[in-house]
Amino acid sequence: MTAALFSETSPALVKKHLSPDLYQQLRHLKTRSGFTLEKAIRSGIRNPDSSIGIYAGDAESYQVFSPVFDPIIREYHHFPKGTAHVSDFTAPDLPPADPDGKYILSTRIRVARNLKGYEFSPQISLSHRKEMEETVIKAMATLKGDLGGEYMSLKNMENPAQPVNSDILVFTKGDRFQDAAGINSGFPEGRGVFYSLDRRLMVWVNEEDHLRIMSLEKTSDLSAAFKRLGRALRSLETRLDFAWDKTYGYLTSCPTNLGTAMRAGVHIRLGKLDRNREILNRLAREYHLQIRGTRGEKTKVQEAVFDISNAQRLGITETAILQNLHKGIAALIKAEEHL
């Protein structure tokens, strides 16, 4: 029966764990909220080269559709049975990685966050969307200092591909895997770009998640982007209350940010490693790094500018991942320094 659901070449984790039996265990099942396992799968249906191929639509999807979400967590994040994440946003003092600015173009790290009481965007109505995008509104005008800002509703943009200020990253709907999922449901109501005056914090409210809060730097200095980060986190979360799970962490519309739900990353230009692929690859995996395109996931690489980051997110702390992502880094700068 599931088989007949996916493409035949279908490579997505949900095709391969979601047996027959199961499917019909759990297809008549709903969360509180209504989400149901059609909905779940639905862009992995739609999108046969999906590699996942499932959405959660609120916290308790996790809870419900345990039996297809816990395996495919524990293969994609290769987390064990039985483990639980830890949180641990304790700031480490690191040099920078490129202090002559030779390779690193800029530093972001980001995390995604939902919060507690509402459903996750496959599944939220545009009334909730409006009254959760109006009680972050509220929390984040109370950052102060450097963190303090305005927020730009996409409704009210002409064209959100291209914002008034060009040092606003504003997102646009969703790709198609997104859109099959319902994330783009009602766009752009609902949907907006909050930023600090220095514009080196920024948070996307109602893309993939509620929240996308991003702190940037134009350096390789990713200490100074993680304390910052860190102090809005602080700030926020003594008004807002995020979706927590003792086992998975943070939780996630897409089961492949759950845990920290934080990737920290560079821009870097690698001219001769981007000739030797295959050195790259292998820095790559020894340091648990995710190499994608210049702009992105599914874009290609332009003029050797890499975007790289933390390819770990479930079963390690926020520390951890930004000292591996550190050292990777130097490793990939030493090595293309040598080549």
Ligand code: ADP
The other form holds:
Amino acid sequence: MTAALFSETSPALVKKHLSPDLYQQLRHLKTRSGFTLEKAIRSGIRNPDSSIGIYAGDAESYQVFSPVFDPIIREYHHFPKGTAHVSDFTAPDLPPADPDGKYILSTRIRVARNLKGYEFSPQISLSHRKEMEETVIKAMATLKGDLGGEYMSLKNMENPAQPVNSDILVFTKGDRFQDAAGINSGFPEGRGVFYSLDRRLMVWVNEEDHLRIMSLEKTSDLSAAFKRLGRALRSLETRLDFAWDKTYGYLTSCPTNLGTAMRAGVHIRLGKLDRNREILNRLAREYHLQIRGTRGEKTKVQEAVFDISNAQRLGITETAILQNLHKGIAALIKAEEHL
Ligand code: ADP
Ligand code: ARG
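Take the protein just shown as the form predicted alone and give its structure as the form predicted together with ligand ADP.
Let's see the whole complex now, leading with the same chain.
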């Protein structure tokens, strides 16, 4: 049955872990919001090049469909059975990763958050999406000092696509993976971007998760970006209740983001490593780094500008992610200089 559902060549983890028997066992189940296995795996079916191929429609999906989610999560995150995720947002004092600004163009740290009680992006109705947006707008309006800013609804924007280095990072309609998962439904209704007046804090509302909260620096100062993000989170947490699970940490629509839901990264120009990809890939493996293209996930590297970030999100603290990233970047810069 699953062989017929997924393309024969699909590398997706969902294809590996959803056996025909398991498919039969889970196909008639539903969460209280009506999320089904069919909805969870539609993106993996329609996109044979998916690497994971499954999304959660709500917090309950991780329990109802746990026989398929659990092995995928354990394999993707190297997360052993019986462990529980622990969060620690203590800011380490790290020196700038590239003090002379020779390689690093900018730093961005984001976390994904979803509000307790609302369906996740693949399942939420338009009315719930708008209601949730209102709740979040009110919470963000209470951010003070350098965190204070404005909310821009995507509905009012003529052309939401913006170049990567513009001051406000705006998201567009999701890619074909998100589209097949149902994440684009009603776009751009209920979506928007909050930005602080200094453009260093931004919040994407109703992209792949309810919130993508991000802190940006035009330097390599990871600690400064992390501290700002921590302050914003502590303030928002006084008004918003985020979905959290004692095993999987912060719950997200895609299982790849579970745990810290954090991606801390830099845009870094590595001309020599660009021409020596085997060295770059070896170092990335060794330091648990993820390499993305210049304009984000599944995009190309332009003019040797890589997006280098943490590969681990679950079973590791936020503090440790930042420390590891700092070490990894130092190793990349050293290799670049030695080549
Ligand atoms: P996410 O990080 O939310 O999973 P993407 O990989 O698509 O998703 O990145 C989101 C956006 O952030 C993209 O437009 C990407 O170019 C931008 N971005 C990522 N890292 C940086 C950085 N260090 N500096 C500036 N912009 C960045
Ligand atoms: N669903 C896609 C896949 O399986 C993307 C997974 C990770 N990316 C994400 N934005 N959630 O390849």
